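One chain is shown next in structure tokens, namely the form predicted alone.
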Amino acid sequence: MSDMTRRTFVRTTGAGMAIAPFIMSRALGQMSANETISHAVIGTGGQGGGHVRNFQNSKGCQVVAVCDVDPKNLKKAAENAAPNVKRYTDFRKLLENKSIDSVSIATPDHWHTPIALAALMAGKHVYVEKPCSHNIYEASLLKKAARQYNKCVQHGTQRRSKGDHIEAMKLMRQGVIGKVYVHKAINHQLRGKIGKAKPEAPPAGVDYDMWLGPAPKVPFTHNRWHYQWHWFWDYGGGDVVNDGIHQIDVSVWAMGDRYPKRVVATGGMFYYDDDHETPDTLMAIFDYDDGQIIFEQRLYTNYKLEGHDNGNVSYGTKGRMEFGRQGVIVYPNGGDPYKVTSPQPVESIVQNFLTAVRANDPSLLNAPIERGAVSSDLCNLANIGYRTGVADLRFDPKKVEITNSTDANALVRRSYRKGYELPYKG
């Protein structure tokens, strides 16, 4: 309900006394239990199209606006949203709409933080896809802005809202598999080669300059376009921030959402011989005083390795715990394996976000930006180690800098093209 609609309602019904508590609660950021959340989706490709459907089908929410620089995506998204949905090609115009309560961001990675910061400054709650940022410095700004504007910022690492994962973390902390010193995060799958694409004109109607945004201006190619942008450093960070972040996030969660004392990473372009800039193989060790996270990425394997698929294994002194597409299974030493189940229903990550938005309470979020930023940062640190060849990265999260390499520290942040600078300075 817009401010104008509420004022008209009070004036024409004489219900000022009755509705006054409602107006006051909304002014404080709270919403009534029966009020519909007005939501907008920015970036409506494959993942963003899912956002439109999920938010539109969620109780107490209506998708009232969609935004994309690709008219084909925009048309398809509008057809899946509420009737009379507003269409935008410029997110800045969308954010001027004061009737919108929350936004979700499913653009290419290099736009995640700039749009999220602008949305917070416009008074919107934010659901931002993983990774929350294109670089480590952006993640630090996003955490600051979320606190300053006191808005909900949910990170799209949805395993944090899976009941079996939540219960498994409780069991792990209770010592079901003993002391756990190693968590393995595994991303092995077959991602095909993309070949080499020649420059050409952008698709009709596409605002390519806006799509590039803060990234350097380069000719359009289809390999820099839908989904393939993941494999270019200017827009994404390869599969470690695309899919691997889900596995790394589970291990970070098990470690208590902490930063490691050092990061060792290595990899290579062994399988690809095409336009890929990001590696097909990446191995990283995140070293803590009391254990390790080991990340393994192989993008040329279309089979299970070591008996399990993409997921996690936590190794304890009394057994192991495996997280995968089939759920969570505990393998105790000397006992029969069993599947972990949740003792009670758990809200999906989207519904959890809407619950927190309705209460204007970031503490209700299952995947708040403070936790999501740790996982995003670890993925980016792995990439920095691979790109620079620095075998022992030391990162200070308070100073937001890599302290033992000037070359590596230069990749903690990026340069922004004129006209597309970050709207928030912290």
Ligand SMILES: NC(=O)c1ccc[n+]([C@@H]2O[C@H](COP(=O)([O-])OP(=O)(O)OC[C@H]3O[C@@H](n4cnc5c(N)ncnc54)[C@H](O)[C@@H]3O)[C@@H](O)[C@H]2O)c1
Given for the second form:
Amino acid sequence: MSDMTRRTFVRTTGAGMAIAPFIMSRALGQMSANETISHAVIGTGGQGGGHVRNFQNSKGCQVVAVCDVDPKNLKKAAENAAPNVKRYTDFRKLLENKSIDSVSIATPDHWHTPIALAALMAGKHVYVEKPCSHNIYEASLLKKAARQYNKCVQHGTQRRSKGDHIEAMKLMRQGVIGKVYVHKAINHQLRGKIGKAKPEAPPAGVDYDMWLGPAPKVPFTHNRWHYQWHWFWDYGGGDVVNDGIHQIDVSVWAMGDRYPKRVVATGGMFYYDDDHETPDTLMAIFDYDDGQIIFEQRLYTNYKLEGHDNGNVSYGTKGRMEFGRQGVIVYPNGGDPYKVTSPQPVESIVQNFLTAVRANDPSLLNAPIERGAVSSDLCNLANIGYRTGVADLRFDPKKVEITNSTDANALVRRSYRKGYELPYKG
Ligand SMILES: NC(=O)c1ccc[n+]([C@@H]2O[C@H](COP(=O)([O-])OP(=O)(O)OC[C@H]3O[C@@H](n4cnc5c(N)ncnc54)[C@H](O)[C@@H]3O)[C@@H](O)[C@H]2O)c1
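Moving from the form predicted alone to the form predicted together with this ligand:
Everything in the complex follows now, all chains and molecules, and the chain you saw is the first one.
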């Protein structure tokens, strides 16, 4: 709700008795059921364009501002937002707009945490796309800032808002497949080669320096541009943080959102012979005292593992549970398989975020940053294992350190280009 609207509300409400609870609730950061949440979308490409439509079409929400460094994407996004939407090319200016209650961030990964921190400091609630951070240290800062500023930070791992998944996790904890020791996270799909791109001028009107942000200044190529940035370490982390994170998220949810005692990761660039920096093949084992998460990624084949391209299998002593394109299916040992369904409708991830924002209550979030950060960190640990060749990583989440390798620990953080340092130090 804008300041103006709030003032108008107070002025035009006749009875003092009616105003008092309103002021009380706003002082607590809460909004009434009929107040409109003013939302902004930062990064309006493939996913951000979807955010604009989803938030604008959600009850009690208006997309009042959009921001992108690419005028083409900005224009397209504005067409689907509220009629008087404000357009920005610099998110810092957008965050100065006091009428904005919440923002979603759907930029490339290297911008997620820097923008999220600035948004929290500006008093906004945040929906941050997955992975919440480009490195492990950033995720720890984001958790701290969310607590310090007491705002809702939803992580864009939408399976946590699927009714069948929520019900499946309850059933698993009740023991329907017995004691579960292994959770498999599968990412098998065909992703083509990208070739080798030559430096060229950025498209007209694009603020390429702002696109690069904290990353080193390098010439523009179309492979470093929209979507393809996923395959460069300076901006993304390959498919484990792109699609794989959704499966790792389901497995770590089943594991109780805990950090493993060690991580063993290996992989290779067997198929790609192009500009790709991130691997086509990656395996990671996350070892716990009471079980394992096993992640497998192959990007050059349509071979399905256990019947899944993107999916999960949890193996228990009384059966197994599969999460995939056909929903969630329980296969009891010696019994007939059955599909898990939700006993009641469940809010979408966006609607759930809006509910939590309205109540100013992070505990209502289905994918709160404390949990999202664990999934994001596990993906980053897998990449660190692959990149350093350190076969046995020991990560201490309290110290935010890899304790048994200086080389590996160096990748827990990144350096930030001058002018694009993190706004929050923790
Ligand atoms: N949850 C999901 O299922 C899901 C699905 C797809 C993508 N995503 C995530 O969404 C994010 C965006 O992915 P995408 O495929 O839309 O990428 P994209 O490259 O198509 O879009 C990113 C947009 O951000 C803009 N941008 C870059 N730097 C900016 C800045 N400093 N300020 C404002 N805008 C900036 C770019 O110009 C571009 O328009 C990624 O982090 C990705 O992991 C999530």
